[in-house]
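Below, in structure tokens: the form predicted on its own, a single chain.
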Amino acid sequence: MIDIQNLDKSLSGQKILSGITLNIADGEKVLFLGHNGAGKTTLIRCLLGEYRPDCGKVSVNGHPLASERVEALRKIAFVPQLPPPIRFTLNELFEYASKIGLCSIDKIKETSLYFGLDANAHKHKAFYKLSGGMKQKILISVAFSRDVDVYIFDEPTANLDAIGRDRFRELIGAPEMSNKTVIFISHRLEELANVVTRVIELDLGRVVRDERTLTVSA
């Protein structure tokens, strides 16, 4: 599914990722741990086709991200810790998703009620003028809307009331869910100790732990 050799990247003259060689299958559930600055988010960025390795490769279904970018991230749904500033309604928003992202809006609307937010009621409303909870619900249900093989959730519950919590774990766990890869960044490891089944800790730009488990230890 995901396979990344010998990736090296620096910025700004500094080594951020050092060596980092992977493969996550399909169906995983990675939860990707470490210290602030130890690379977690620049190896998303990586993933991503954000940042171009300084050398090494990285593929998705076998398609390389550096010339088969398009392809690569075709089936890649991406939810980050900060929402862009996006001056779209909600209205637009989920035509725009449901025409690149090729989603239903009514399945957006839908998850968003399952998350406690009714998009209906905030439809003309502009997305950078939502509370962090509501944009995070609704960056979260256009995300699970889609039909896509990988899921990437950087701190995906950060911004979330209880309730939300609960649902984001209660989709993650759905039985829809088993063949589908999904990748988190996060440091509340209690809400996903019975859902990931790998944990990968990096320290200092490189892979200080990497183990399969059914349960997650801090």
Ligand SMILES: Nc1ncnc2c1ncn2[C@@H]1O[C@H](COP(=O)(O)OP(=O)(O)OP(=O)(O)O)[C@@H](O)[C@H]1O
Contents of the next structure:
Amino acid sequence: MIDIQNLDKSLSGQKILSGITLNIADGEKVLFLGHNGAGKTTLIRCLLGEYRPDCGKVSVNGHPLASERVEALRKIAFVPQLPPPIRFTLNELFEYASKIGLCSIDKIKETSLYFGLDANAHKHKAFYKLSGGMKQKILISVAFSRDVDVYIFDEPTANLDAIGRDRFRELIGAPEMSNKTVIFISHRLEELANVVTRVIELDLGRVVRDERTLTVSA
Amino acid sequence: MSQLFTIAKLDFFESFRSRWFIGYAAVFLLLVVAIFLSGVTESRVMGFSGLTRLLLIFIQACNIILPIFILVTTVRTIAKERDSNVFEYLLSFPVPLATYYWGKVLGRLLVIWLPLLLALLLALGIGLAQGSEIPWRLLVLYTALLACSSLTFLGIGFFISVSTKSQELALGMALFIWLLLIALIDIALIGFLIQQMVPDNLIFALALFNPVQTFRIAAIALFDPVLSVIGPTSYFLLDTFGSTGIIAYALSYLCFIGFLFLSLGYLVFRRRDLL
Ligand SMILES: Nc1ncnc2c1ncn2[C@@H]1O[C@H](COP(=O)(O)OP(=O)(O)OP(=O)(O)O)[C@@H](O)[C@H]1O
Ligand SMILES: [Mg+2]
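Can you swap the form predicted on its own for the form predicted together with the ligand?
Then the entire complex follows, led off by the chain already shown.
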């Protein structure tokens, strides 16, 4: 369960988030909407303990990010908006994910194969040299290979090909995901329409809409 | 602990493959080769010959270029990882911040030490091949000196990286600090300060607290101070503390500064936004 209370965050002296209070229960599939610059990514970074709130509290499964960051992050898998130019080779990235994120390398490779990407064929290649979509598939595969309760996808399907999108929807809709919390940030509503159970809209750093949708996950 | 070694190892290999590392390693190895080819090992000047002279010239060059190399590569790579959101992804994993920070420090330290060690081994190899007498004491001292001063500048580099918010600023700070430290070892400047009746104690303090100067004094402390190209401060210090005292002070001071800035950097890293 994710608990955000009265969260304020400024960056470079400018208020980006103000007074965000949200409670996301286990198993909810939440879609965050909002214009470019609304503060979605900033909110996620607070949730990951990467930005320290000016005031307010953020906790995951009862672990406050401020004091129990590692315990909270053990339960979160995250795929960023833009795959960063990580200089690790694929093998090294998998080693990082398995040692730090506690997941199996075979599972990551299996998942990426499911996305139509043979990680073994690129294992000595630097991650940043892969194509945009390949990077995204790898990061999504890492996320799905971890044993977590919360998944956070910031624009997950932006660079994916048709197979990638289909597979992503399949994985999200799989029965074992029904009790997992998933946060999507996306500008493409229609893609996730039949998975999402709640829509939260941000504007200028505030929650301006919070609705539970009629459709429930399959 | 195993997480820390994983991070150190990954950072080590990442640096090892990078262009800056190849340039850095090439500079120090080529420096040894260039000094050798210039023929200084053959000639006998001021009583020194062979490997001793090669090492003496090498260490003086390192005194100036090692700080800038370490500072620039450290701040550029660390600040770039933050700016390009590599940290955003890697730090979303459940890694303790201490493990991540000190793992990276360890990886960098090894990557910086390796070429220096190879350069010294190359010098030793040249000495052995030439059949010249091997100045073991000097070799050990210079190895220690390079190791300790790498730590100093790595520490300053990490501190700058985590306390600045952009790559450009970090790079600017690194260059400024280097220039400042270099300027303060300048004999002309020290002479000027003496002329201007700046209190002697202040001048000695400037010399003792400047890691570049500390390095320099220790590097020449084993030789007769009278004939070396050292300024009046170094002369005074050698005279007062003796060469062993100076060397012991230098090595521990360099390590102290290194750990101090690494620790300050860690505190800043923990307290502030990670991105
Ligand atoms: N490091 C930073 N320093 C200063 N301002 C920042 C920083 N990062 C983001 N901002 C500002 O914060 C606001 C929110 O940015 P954020 O990235 O959270 O938006 P977003 O909702 O994710 O937008 P998008 O849909 O384009 O991804 C923007 O106005 C942005 O300019
Ligand atoms: Mg965003």
